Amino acid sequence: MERVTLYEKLAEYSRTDYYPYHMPGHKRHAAGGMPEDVLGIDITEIGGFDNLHQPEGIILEGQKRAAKLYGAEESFYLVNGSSCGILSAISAAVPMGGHILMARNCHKSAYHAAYLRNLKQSFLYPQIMDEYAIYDALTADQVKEGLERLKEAGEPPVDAVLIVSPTYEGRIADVKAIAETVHGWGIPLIVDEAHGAHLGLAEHFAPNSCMQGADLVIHSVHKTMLSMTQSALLHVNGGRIDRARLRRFLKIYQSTSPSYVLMASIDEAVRQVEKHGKEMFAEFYRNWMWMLERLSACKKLKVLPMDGMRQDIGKLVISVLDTGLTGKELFDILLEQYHLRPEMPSMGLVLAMFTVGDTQEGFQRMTDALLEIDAKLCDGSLSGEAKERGWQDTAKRLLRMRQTSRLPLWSAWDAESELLPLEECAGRAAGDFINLYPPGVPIIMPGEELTAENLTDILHCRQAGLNVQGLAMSEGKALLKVLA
């Protein structure tokens, strides 16, 4: 007998005559422009619908089904997104004041966890794929070298290792080898797999990190699966993580009024894979390979190809490094002339994301647009500002930044600071994060020394129209917070 899903139970309840003398305030009726079919299933914790912070019924059943799907020992619904999962994972794995070895291309939520827990941070820098100006995935050898380097330098013992796989651009690590290396040091491996909620679910996909031995794995179900924004999963495996401690931090970082709509969305995403995953993913794979084959004809634009299990399906990385365009210029052309809205631009590329939710029309329109733009670049009828303004190397330099930290993050972010014009900040220590959003990976973090080259590249990003977070504006001047 097929189980009743959380959504089905909510929908059934919305059709009853029970009057809600409880939250939420809209009382399950249409409010403003919000439709009643959504608000009708938006409830609080009432009898028969379980409680996220102590699940014993339908929510627990859903979490168990998610764990089974991903090959995890235990899974938890997240309604505060993957950011909440990363905060909880790091807090559970690393004691207050402990030491974490983490990839420098981690999402800013990992840095927030380090700040909240007063952690010492040491960094792993992935290799750079120069042709695309992106980080490659970390390797087991790099992790091993990082651990050995810290031990030889007499640094405090590392309590956990955190990596990102897939990266924002879809580079996949050999998590099995990294897990074996990390476990050899007696410590847990955390994998921010936010962009890989589809991994391990189909024949042509790389295995997910639960299947590869990671202790804690975070999935954004909304990023690459059929779930609503802000919905995610946290998986735990093995005995290296104190699960009671993990639950404690989930209660701290998650809302005490979790959205049943979001939880139902996670449950439905899992059920769709269970029932229709084989057909959905097969069609997705066919469309993806058809598009990549056609785009291989581009002469100016460079599209990152599939690379066995090293490159993730669905991440269309379009390099503009040899075109004279910036990523923002290509992004704007796709948006304004073709009505296509990619995920993000950076100085040297545009990233477009494809999932099982994309139609054949979506693949066709992007393919046709990029082939037409490439033809215009080849015949000279399209040009940009990158070469003329000296921005072509900015993308690569941003990845090669190796700042000196004057203060640890947890101390620097609370230290006394002042706002100065950007051009006057060389030699000072940053008082706030600077990052491009998306992807939300810090270029500079509080306490790190600012160089003239850093500041020039940050200014180039702003001039190119990228979303640079961490700068303030006054009378047309960019200001930066620096330590006093």
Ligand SMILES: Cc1ncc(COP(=O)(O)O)c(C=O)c1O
The other form holds:
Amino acid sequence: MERVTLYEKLAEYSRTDYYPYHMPGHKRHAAGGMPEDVLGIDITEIGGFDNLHQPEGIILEGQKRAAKLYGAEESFYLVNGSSCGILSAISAAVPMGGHILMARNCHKSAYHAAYLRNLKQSFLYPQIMDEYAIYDALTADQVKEGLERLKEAGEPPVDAVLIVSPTYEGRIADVKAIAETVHGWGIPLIVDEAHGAHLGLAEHFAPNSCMQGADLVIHSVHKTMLSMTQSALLHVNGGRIDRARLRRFLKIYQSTSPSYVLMASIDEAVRQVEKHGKEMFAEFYRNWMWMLERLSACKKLKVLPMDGMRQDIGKLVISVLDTGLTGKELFDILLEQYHLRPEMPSMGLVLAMFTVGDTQEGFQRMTDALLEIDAKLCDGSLSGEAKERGWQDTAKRLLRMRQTSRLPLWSAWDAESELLPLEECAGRAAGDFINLYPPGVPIIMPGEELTAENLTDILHCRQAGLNVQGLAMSEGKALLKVLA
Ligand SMILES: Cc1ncc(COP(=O)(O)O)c(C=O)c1O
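Moving from the form predicted on its own to the form predicted together with the named molecule:
Next comes the full complex, and the chain you just saw is listed first.
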């Protein structure tokens, strides 16, 4: 066992007189506005500090520590976010040119894996929660039906199933039941649990997917825990995944110069839970329930309540569908008038994220602001035109969309394309991804058909001030890439 933590070792080394004739180029001195406190501990692989791509010492110890915390057989540090974990997991679980059954609301990194590995993609569309215009979590029955439908249709056998849980909005699947179903077909289950690095760590949280039989689980430690941006974990369990292949893909998708600052940050986040998890999470839960209870008094704004273990603690979903405002308008009010910056707006809601890192003030300020806004919506001093413009229907239509693919992603994204004014694109196949960011879930992927209705909805999103990626603007006109 290592005596000191990775962070302590880095800090200790920064105080020695070893002169670095090696990378990084800043040589651990202050540079530009970057202080020595930060750059002094930013090293690359040097003797005594182990190697992420062949860990035998302090990094291996840290990964084992993480595995123990999450109940995984083996865990890997990720320094390129969950994105590289998802790329590695899919690449390891599905052969080149294989077939993946995936939730349509997966993050774009899952689509990128399908592109890179020439995969056939089949989609599972979760139920829609109409009152909030969000997808619910997938169920085991939906997964079972999806697998049976593909078999009956004579499609090639599915090599792996990928689901996202919790979703961006916090819906949590019954992963145990889904894992049993998927394993019944003799294939592995990958769970993008990027938003659930806190799951299973305290009594009020749902169990994490390692505890529920998933073969591969990806956690963005930076999203809901106390570590730095880009730091994440990949966990593997059972015998369905070839671990040598998994390691190979981690080597491919991760930097050969991994940041020790990020790795130390994952290690510190894990240790923090080991040492103080119980008190930290208990306080977080108290503050969260305090806020939800107060916000249940809102009459116009609708806050998604707890739902047993099916709604994640920390994802505050505020529906504006009964208010006349768009999500973007509420987001801007919170930002400009209250200096509160939520995670994202969408057409029909605002999502604010809370973690153990929040202070009581954070809970109090959001509660006060939302109660005040709700009162203004009730007395008519605040109103909006989203209903009249039909934008609230847009929010639901976007989820009901059933995209038709003319070409698989891997061939469509490389095919010849042209830029056309949006209103001329109906009936054409998309040449690029179109998604709202956040959350980075593709609405349309290359090769999928664009209908007049889809295009109107995409334009509505843009007009409502949402960040639509994949739409180019020229002289006030929206342009789209379509296949030539
Ligand atoms: C559901 C989901 N999975 C994966 C990712 C990618 O995570 P990262 O930013 O850690 O690469 C995101 C990012 O927002 C996400 O929302």
